[in-house]
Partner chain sequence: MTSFQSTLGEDAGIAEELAESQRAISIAEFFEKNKHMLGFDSGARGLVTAVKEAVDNALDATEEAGIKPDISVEIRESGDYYTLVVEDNGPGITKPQIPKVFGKLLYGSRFHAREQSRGQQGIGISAAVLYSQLTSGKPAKITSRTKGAETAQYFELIIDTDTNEPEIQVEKELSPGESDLSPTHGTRIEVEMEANMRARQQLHDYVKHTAVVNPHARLVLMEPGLEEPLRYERVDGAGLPAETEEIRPHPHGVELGTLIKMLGRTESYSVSGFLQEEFTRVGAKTADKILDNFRDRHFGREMGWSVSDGEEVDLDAAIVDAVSNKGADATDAFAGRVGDTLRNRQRTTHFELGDIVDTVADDVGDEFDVTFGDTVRENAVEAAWAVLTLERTTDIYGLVDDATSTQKDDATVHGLAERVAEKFGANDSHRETYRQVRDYVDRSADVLVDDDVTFGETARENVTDALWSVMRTVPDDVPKVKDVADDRDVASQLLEGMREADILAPPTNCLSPISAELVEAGLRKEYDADFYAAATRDAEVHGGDPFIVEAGIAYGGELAAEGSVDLLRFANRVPLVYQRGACATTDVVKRIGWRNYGLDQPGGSGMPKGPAVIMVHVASTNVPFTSESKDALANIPAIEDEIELAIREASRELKSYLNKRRSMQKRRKKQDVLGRILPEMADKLAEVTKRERPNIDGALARIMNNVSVDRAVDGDTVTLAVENHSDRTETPDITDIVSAEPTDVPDDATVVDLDGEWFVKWNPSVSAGETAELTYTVASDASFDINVDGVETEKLTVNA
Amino acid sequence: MSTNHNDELAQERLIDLAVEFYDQFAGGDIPHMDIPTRTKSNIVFDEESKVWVYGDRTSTRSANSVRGARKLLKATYAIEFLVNQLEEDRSSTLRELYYLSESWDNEEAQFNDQDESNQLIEDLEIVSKVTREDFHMRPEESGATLMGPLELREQTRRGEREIHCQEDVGEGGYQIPNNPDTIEFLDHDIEFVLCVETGGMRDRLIENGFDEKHGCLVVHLKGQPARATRRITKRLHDELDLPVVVFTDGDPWSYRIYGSVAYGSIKSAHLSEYLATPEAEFVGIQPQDIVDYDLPTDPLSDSDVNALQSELEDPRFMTDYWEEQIELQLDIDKKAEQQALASRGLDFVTDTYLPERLGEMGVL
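Atomic structure of the above chain by itself (the form predicted in complex with the partner chain):
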């Protein structure tokens, strides 16, 4: 799956879409496109692949209304822009696309706000079945980092680079590119992949040499993980056959971070199969750990309680394990951060907590 091939495919799909509109016009029909409705109520859990995908409901963008016609006009202009961008092998950010529309000759085709342009790119992603990375569209923020015994080759704009993610990088680790599909894995000594929610904990693990000691690849999630972070995690699991574990704070929002790594998110449900790693396992902090290790805690806020309760009704968390843990948390009415483990000393997490937990899970 070479990058050039991807570019060609993306270009082809976009032009196909334009051709479809063209044919509708030529056939005397009113141009339109059908897209899955992107709301919570139209997200279903695919039991087979264990990820969230869109349901059967669709909305139609038709040129029969003024609104619909404007949308399709904008889509046509965006298609032209993307096709040219791919042709020239350039890339741009979502925000750049929004500003760039100002330069289009037709005022009707310009975007009113960035939400509109972001939504249009999502529409095109879904209809063309090409990811926005393949359109060469980047998000504003750079991706997260990883650190560990992995050697890879990245196709950069300035040529191919071979990088060892422990030896060739600084303290900060290897920066995951926006399109991780430009990476080729060369060699590794990884035993397992450890995704960490907070920067503080990631730094603690590196400082204590946890990656070297246990052959661990530390992936920094930076809160809700970006698409690139989730994509590379999925590839590490699928291509190198590595176990993936997720280490977050002990609160409902962190469980959702785990959920989006493992099962996919609502906004990108059309890409769940491409981004989600259903085999990823949760390390902690578990509510059980709060009890077992007597960690310093904060009380649950009202929104925490609501979030926990809605998770109890969320099919993603309808397992014996999660029900038990969430009910326990509601019961003790407490939450704890990863850093709370420092109350037992700076080395407690690397010497005691993680080895014990990973041992239980059979990873170590």
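Output the form predicted alone next; the form predicted in complex with the partner chain has already been displayed.
A single chain, with no partners or molecules, comes next.
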């Protein structure tokens, strides 16, 4: 659960925002709310934090139009709901908020779809400078897990519990809670953190004992990682001083998974300093691996090619390494999955590929 301090701060910031709307109206000004423009062209590299954050461009939610007035009306109803939720020490999912709006006494305040309610929560995060977790808002369970030599203490509504993420869990591992800041790290024998995109590869590493042999904490990303997964990864790096490496498929969409872990995403750039781990390194699958190991591949689709070309202009990938790898992939016109390494045997990934790559990187 969130701390009392975080709860009080979130309430205070939300109420201040509602008061600001009222003061604008009472002062004869048109109520409005300024939000950073959430586009690729408005993210900039912050030299101090080493992550990508929003720039100076803003969009205005203003009551000077019917559409804008509806947005602010929905914001005020959502603020009231969130403040009451915090006072009652309850929580709700993003999906529940969408449906809850159906019961609000003004139809104009009800959300048209969940995308609209999700975006409003993001807007409130940005202007209040607190996270949705501090609002006691949570997404549906992501199902992401940890497996490795880590002992932790977790706070729940039923009290505290201590868990060892190898000895006290089944083959599925320890499921990351929606708010990882409720976790206290107690002890560990971790040498490095390995974030893995796919469930099949995660299971292969665990079955082959890679976590035990190398003192590795395996984080299953489950595709594009949820905020909770990125947050606990950052905490593992920052608080335990652990190297973090990311292991994905070899395609442009998977490179963006790495980018979101290391530098943040456009959608959540306002939280990059809270979620991103800029020291995280990319293991593979590299385009060079496709060539070196003659891996089974699929041809790049038109959307793959467009995505790769877009990444050449993405600030997160503007390095010599990524330019070389992306240009190579465009040249060979191929992509490969993590599990294509099985073409060399089920043990190849744990006995040869990862030890060699991690050795080259200075992790092993």
